[in-house]
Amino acid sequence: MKKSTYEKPIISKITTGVPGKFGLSTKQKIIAEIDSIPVAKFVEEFGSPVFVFSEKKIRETYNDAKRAFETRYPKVQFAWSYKTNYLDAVCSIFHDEGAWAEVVSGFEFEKALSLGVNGANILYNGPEKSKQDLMLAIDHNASIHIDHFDELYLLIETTRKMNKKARVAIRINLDAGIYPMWDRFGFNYENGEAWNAINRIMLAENLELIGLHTHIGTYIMTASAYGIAASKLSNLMIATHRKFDYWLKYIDLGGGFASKNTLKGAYMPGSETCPSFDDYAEAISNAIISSEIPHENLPVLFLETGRALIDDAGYLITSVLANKRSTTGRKTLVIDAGVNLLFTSFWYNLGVFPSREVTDFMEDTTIYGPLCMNIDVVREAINFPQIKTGDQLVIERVGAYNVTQWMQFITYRPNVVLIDLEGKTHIIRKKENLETIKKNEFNPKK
């Protein structure tokens, strides 16, 4: 009798509505539609994949944002955040509620022209700015952030070429007792650099220092650091008093709070730790507020979140091409949407759910995008129900910087569509083609 090959056995964790030792399975989240417009009737008009936002949240977030600083410090001043997500109809959105533009290079300051921001109310960012995007920005009497002594430099070379003033604030890094500690931008606090440069510009005939700038790191999860930091700040703002008898007129304290998105290795979901907007702001304005700043000359606070506010206002439909099993009987998905259109998926978990009512069976499931490399993971584990080719699913979440880092790679971009107020959709960035991707190549041959 011939002995039998021996085969490792495979062994696949299924959850079920058994109840374990923590009590029953959570029912499985679904999203059927957006805004009340059914996820089915997106894909029948717009095709798959489609990212779609939505008016609504967005508006609400933002004014949510405002209530929680402007109920804690009385002067308080948000720019929208262009690198997050600059399609024109997102920005407007956010400058018919106010904010200011907030760029970091020529091109977005560009645009925040054309959308008709007054080129007084755009904070001028970032590492790289030319002497042409120096001129641009002095023209327009924006505040621009320098960033390091050259750029310093050459503004003051380019103000007296001009004959004109520039107004100024600086970058500043510091120790907000974070990890890791963001040094790249700006002069730092602790070793003296931010200092010299406020005595550098108030010697210098054709510059007007008018705030101070600091963006300590990006997904800050502890409210805390941002209280350090705005101390120091309020503690610069009143030696530049003391030595030159002079106020400056804003605090910027930048960016970077955490959205509700969970983290890879992140232990608890984003929307059970993230702080909230009160939280950020009780921070910020007990700093400033407790400092030695007279309440007479408390500066404007300047905030350029973007993350936050966009987030939770994005959605990517999605369409099943496939499921599969790996070799190791792992259960498998491939959707039609790839790290290319979801760069956030490299350091999210990205929350994906079916747009139907499915099965309470769960199995542990890898998505795969459709592009033809190794990487493109769109969720390496995710507790899965049963779902068949051709279902949508959608994954929340998507508003920040997907749009923005999105790759022409492989396929085409899709369709983007908002839901207005009234819930009428609109496409604000039509899918490529062919023609939109070769009208800027040259071919000698032909």
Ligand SMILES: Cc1ncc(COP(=O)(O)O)c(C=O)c1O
The other form holds:
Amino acid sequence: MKKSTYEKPIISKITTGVPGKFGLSTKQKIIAEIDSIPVAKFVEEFGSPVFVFSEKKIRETYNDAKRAFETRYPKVQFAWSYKTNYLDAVCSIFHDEGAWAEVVSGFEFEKALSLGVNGANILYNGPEKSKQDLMLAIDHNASIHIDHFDELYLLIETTRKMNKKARVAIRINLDAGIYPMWDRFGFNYENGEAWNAINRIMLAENLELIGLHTHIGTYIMTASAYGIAASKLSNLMIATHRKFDYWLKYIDLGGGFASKNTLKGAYMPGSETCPSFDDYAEAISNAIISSEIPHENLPVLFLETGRALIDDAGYLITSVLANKRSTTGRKTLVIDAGVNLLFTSFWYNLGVFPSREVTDFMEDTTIYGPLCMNIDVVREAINFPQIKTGDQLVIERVGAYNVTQWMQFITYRPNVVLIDLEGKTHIIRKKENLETIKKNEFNPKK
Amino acid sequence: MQISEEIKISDNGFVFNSRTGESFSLNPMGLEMIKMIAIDNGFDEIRESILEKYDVDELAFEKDFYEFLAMLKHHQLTQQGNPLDFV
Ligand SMILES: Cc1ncc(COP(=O)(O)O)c(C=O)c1O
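Would you generate the structure of this protein in the form predicted together with the ligand, following the form predicted on its own above?
Whole complex next, starting from this chain.
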């Protein structure tokens, strides 16, 4: 006789008045495959945990963003934000689509060059640029985005010594109605500091001021803030023209578009609340086009969009190590990927999903990572079905910042795999091993 | 382990504790097990009957069963015994 299907015995308390919990009929979403490849196959071939990127999704998202802007504004150029994800394979896809490089360190600059990016197509941001970094940027004719007066004077001094010209822009911080206002980077608009910097640069013979840059923050939920920022930069462009009879070539509005992830503490999922590329494009294009800048002098619009372009293309496949109950009876899961690999779990309630069919019964659950630290919590509270130890889960929207901000702590960093447009898989970063870690160590005691 | 006297278990998986006014729900497997526990079946008897009927291995059953008992205890549905007693 064939035996009946077994399921885990469960009892749960009924809390009246509180919706959800037991009896919640929302169907649990399952991620059984990524780009038609079964989740189990990745683990079989590349181990667990494993990061998986979809080339198809990267290109689709990039083209969505591009379309939103190009249908509204005549001159648009994206520059891929390296810090968001600087794996060679990922950067190369963005460059192949036509993106320039946006870098914030000598390391990132060198990485862009190593991928064949023309130096003139690199925007160099950030407060940390050494004299050597500046020389490298000058030699390659990059756009150097000056962050503060000390850097401006170092640059003047360096160009004199090299007897070369540098192409520069300034980073501007401004009040776009966003709280907190990021005022630690660049020159302030409202107090006239930015205008002072422009005047100083226009008088420096070795500096060619070609653009204005701002980055108002990250995960900005209000598209209209970009309209305010674009208007303020347009005002500076007009003022520069009035005084120097010279039109700057570009306005760079930085990054900051929200990805569909859900911020901690948010009531509604990010996929419902975050503006679309069209919303951002509408606000920005309207502000520049309706400014006093004549149509023939409209600046090139640069965008350094990071998370919104890559978050959706990245997944982390992980396995359940243990099912436990806390002393309060709460259900907890331990998985083999923690905050060491998921830096963004500090900001987001990441979406975690089973990889195969589950029973309807859901329970409020805490998901822990594998580290021996109390802060290693991937989800504090998630309504989750019963998952067998050893089963795989898929964490979605982890393409941004995780594979750059991850820590080599306690364990090796895992394989990163790319699914190409033909559905073939490639390791794009190999799992670390003892040698990876030890090769930069020296032991005077042995 | 014994289910407390105040606990009423209905056939549709509904559990009511008349002492505290709390109610609970069971999935079908939970209901089947709690009924066996309520009529004083021991671990061995319950295991035998479940293993015979369902497609589950011994260890998986044992783990789930003890977790289930711990939850019954946690929700105060069982008579409180000595904390050093094995479940
Ligand atoms: C100067 C600059 N540009 C672009 C970005 C990318 O931002 P996001 O990922 O929010 O789009 C950042 C991120 O901090 C940044 O500092």
